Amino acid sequence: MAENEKAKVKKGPSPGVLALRKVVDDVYEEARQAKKRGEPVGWSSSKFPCELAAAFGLHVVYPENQAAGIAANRNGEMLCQAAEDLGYDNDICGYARISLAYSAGYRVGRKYDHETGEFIINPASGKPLKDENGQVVLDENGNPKKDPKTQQPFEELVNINDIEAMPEGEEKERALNALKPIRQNLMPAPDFVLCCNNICNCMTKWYENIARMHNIPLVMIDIPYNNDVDVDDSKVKYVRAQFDAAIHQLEKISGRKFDEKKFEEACANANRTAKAWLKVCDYLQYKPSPMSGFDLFNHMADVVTARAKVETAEAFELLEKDLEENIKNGTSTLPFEEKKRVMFEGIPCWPKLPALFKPLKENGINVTAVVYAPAFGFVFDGLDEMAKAYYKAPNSVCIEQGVAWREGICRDNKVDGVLVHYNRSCKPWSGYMAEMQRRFTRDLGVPCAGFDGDQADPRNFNAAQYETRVQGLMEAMEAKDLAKEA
């Protein structure tokens, strides 16, 4: 596709898509019957071996993605709060809160009428009614009325285990059928957590604190941080030494032994995921894109939650040919005409996808380099390999090796600009952030911009400050192309 060519937009989701909405949901409603059969279920952290799980036919979910769907759909923050009343600090990510706050039994419920049942609906929430026409309704003071069919319940904070605890009856229904039926909501308590700090350092005491509430095992996969940019054998062996001891925990969490032919068919799955993942995430280098970065993000929850199932792979596969589809027709899963390309530095705002997403569409930048989401995916043949590719998170190697990775990230998908999201939530990240920033307008000759705000908790972001720096990004992207015409 010519470089000067606008692409028009794809509506609709897209085969691929739907696929990998189907397996993550899958992935939850087993977790769920295997609870109600009586089977153990693991949450794991999201760079933990899944393959060992596998080996075994466990059922696991993941706390981090359930996490970022509860803030995206604008719960988050009272889950921290509950978190935080409980004791723990603010400080403290807010992935990490959200978890500990489920934990600890504390869901999103619907308001309703105990004598009644029905839910008591908030007269803030809906949309604008439109009559035939499409004209917005107004009522008889001139403000536009609600579509009813949009409204929802107020919404509280609940506590399963005081539900579970009440008589059987009408009453407990009631309350059970109140919590929000979003699939974060209903997530099985877990049995058993499998734990690995590559992705995090936070990781560790979150872990630590469920494993505790719940009095259940703990497996944990300690990854040191790596200095050099190579893994070196001694890294290797004591890696390795782990995995024979997570291997021997989870011999006895499920009574089975370990399946040898199992754990080669969820590498082989895993393999095949990864390496489908890593081309989706090519297609960005692609101008014009033919998808928004954003749906990188999204997808993210599914190469998690999934990666060493074969359905996984296919539905990568899938998505693959319908990015193909795009490049071929010319058409975009970008809602507006690429203008500029940036990088997307960090995990976004979930909670404030809109308010960041709609600065970007008003200056026409489309996100087509993050570094997030292709650190899923890793290839590796034999365990010695893959003790060396789970090494391979942002937060496990040194900052050469991590400004190597973004620089030819930058370079590969041809972006104008970078905008980097110093993240409360997630310090050892945000940290080197500003050395990074100086480094790419050094290296790349690029403009950069940084925001404050936080991937979960909605009270870290300022929309205005945002706004601004979206805006100064801009003006220095076009300042250079007229410097450079000039």
The other form holds:
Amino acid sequence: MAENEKAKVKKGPSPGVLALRKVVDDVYEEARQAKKRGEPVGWSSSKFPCELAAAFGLHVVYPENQAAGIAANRNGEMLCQAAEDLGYDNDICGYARISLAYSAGYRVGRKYDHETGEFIINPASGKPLKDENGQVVLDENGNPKKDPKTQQPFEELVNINDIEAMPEGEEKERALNALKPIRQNLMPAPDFVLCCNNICNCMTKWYENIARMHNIPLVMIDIPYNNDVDVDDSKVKYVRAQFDAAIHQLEKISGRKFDEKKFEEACANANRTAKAWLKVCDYLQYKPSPMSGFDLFNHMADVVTARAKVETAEAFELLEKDLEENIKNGTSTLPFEEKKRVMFEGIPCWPKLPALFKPLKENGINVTAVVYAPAFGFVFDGLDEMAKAYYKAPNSVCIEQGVAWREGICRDNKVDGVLVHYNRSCKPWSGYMAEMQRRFTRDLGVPCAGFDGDQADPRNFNAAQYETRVQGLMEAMEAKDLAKEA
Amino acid sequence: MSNMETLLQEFAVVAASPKAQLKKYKEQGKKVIGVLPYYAPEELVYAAGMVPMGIWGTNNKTISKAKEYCATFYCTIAQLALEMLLDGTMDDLDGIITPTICDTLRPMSQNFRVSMGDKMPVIFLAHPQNRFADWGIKFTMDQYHDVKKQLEKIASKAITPEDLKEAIKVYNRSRRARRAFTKLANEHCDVITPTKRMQVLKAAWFMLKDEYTEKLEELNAELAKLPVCDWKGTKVVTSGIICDNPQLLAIFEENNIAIADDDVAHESRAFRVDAPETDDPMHDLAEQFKNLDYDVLLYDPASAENRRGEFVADLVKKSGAQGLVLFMQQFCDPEEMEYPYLKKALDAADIPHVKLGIDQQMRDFGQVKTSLQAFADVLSLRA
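Starting from the form predicted alone, produce the coordinates for the form predicted together with the partner chain.
Okay, now the whole complex, with that chain kicking things off.
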């Protein structure tokens, strides 16, 4: 694309994106329906081997995805605070705090008048009202008027246990109806939990706490940290034995026998999803890219919550087609011209996505690499390989593997720099980032910039610091170009 | 000076000067292995004819060089351990063992390995959480075999089963002696003040265990001769990762608070459980790890119950303490995650507690002082 040519932005969600959204909506909806039918519903960590639960036809939802969604819907702070009031320190991972508060019954409610049942609208909410010419309408004080159609009620913390304890009747109906109607706020309570600590050891205690709150069984797949790039036989045997133990537990939970056919089907779907996910991620190799790298953050929900469903594989395959078309037409989902390409290291600050995006847009920086691509793009054949695949998660691998994953995508996706999120919520992730940064600069010759943030708690993100760091990174990338030209 | 005073003085000196201990052992021609938290099988180091020395940070340094590797929100114990490895304090070590049971130690193991480069071998250890079934035991043994191999290389000596059996005997005896000491310290809390108690238990991390145990048994015998004290102050159980700061413990003494027992990783959690003594010593070590229980860092398959909280509450009751002091190590997820349920169990048992936020760079204890003074008043109504 010529420098001065404006990027052609593709408006509105594509068929692939719509299909991916539906997949996640269905996961939550099917879990709600299963709960209504009296079937057990599980809560699972993101990289628990979902193929196992699928073999029993069990419905499972994902607290990490839920917490990210709650945070992105600007309710992270409210639920983090609720967890802190229960005694969980504000130092603990924001996802864990949100999830523990939710587990304890806390929900986001919309304020309503208890006499009339009418919602109480927050006058500060909503988008500016525009006239027929698209101009913002001002009030008598010269401030932009709000479009009443977009205004929302005040939000408050409520507890579902209190609501459920209310006598049947109109008031209870109103209280239930006032729960914020986002899928993450309506996730059914767990009957069992599936914990795999390949992500972090915080997961172990987090899920133990949930099990304790609800007095429910916990299925534990333990992945000790690996100091080697390879997963040796000892580790494979340990994990295989845990698969067997988990199957035994799941038989008890579901009251069904392990269905080999369903399991194989789930594995085949998971592999197909992983391959399609990787292909989608690979479109970021194009220069300019046919999509904004931020899209991957949204699509991750599908890889996390529905890897083993055929619909997920199909949706990613559809997205591949959309991207192929973007390439043909010279369009992109990136709403600005791509001047520079960076790897975004870490989990995004979900409550602050617009703030995260703003300076990138201003500088023409596209995120063309995220470590989730290789981390969730795992393909396996048979149980031994499955054990190996689950042994490798972003926070369970040694520094050499972590660096290799990242440098691989940085090279393939042609990045000019690296933006590192020092995520206050994630100690295992941020714990060797300083050394990784040194290696990126040494091995790739690209500048790196770090900023402080949090995946879920907005109180730990400082937009001014972030903007300065992005600006600094941009200047370093430009200085490198100038040096090259000279 | 009485024999008891002499012994206590010796422990105090060792506890305060690990660097001198390191020097002493090196001068004796011994090799020394630094052992980071948690649960590393020191018996293997001992069986290799080397000296294991615990590395649990320090109260006397400030994080500087470790900043090159760590973000600010990391446990100071781990950061100061790295600091001492970087600033030359521990240059005489012949290697370190780095377990990885918590989220800080996971990436920290990589920082240790990267930063030490060719300076010293860094022996990696990943304990399993599903440690109970035969396959869990097997995994622990596999890990320990790896550690053993690397220790043998450093020691230039094979560890025989007989060496290991002997080491286990020495360690079991040491654990027994430390458990006996904590009981005696409770009965004689007028003599064994919180600071002295800490010094005696801390010294264990810096001494060869046979040498240590001999002295501790001697001290125990001296204590046993004394009449059980009629303590007029209050008593608490301490809980947390570490509470070895003398300034902090002095506040206990100023307020006549004795330590009746502890649930501290650096103290009793490290010697609660003995290893079996069979013909398969490696299996015995794995069995010992399996049997560790009621620990914030370890998975509890009966997690739907509040076993740990109730265990600690019971510890308070059995020890005759009136309350519990929780040393909440800053940035310690496992401790923080277990706090609400510990609180629940303590409240249910009508046991008052105070949570003190601490870290090893703490230099101002004003707030802790106020909290402990107020807590002592609460406890005195129950004494």
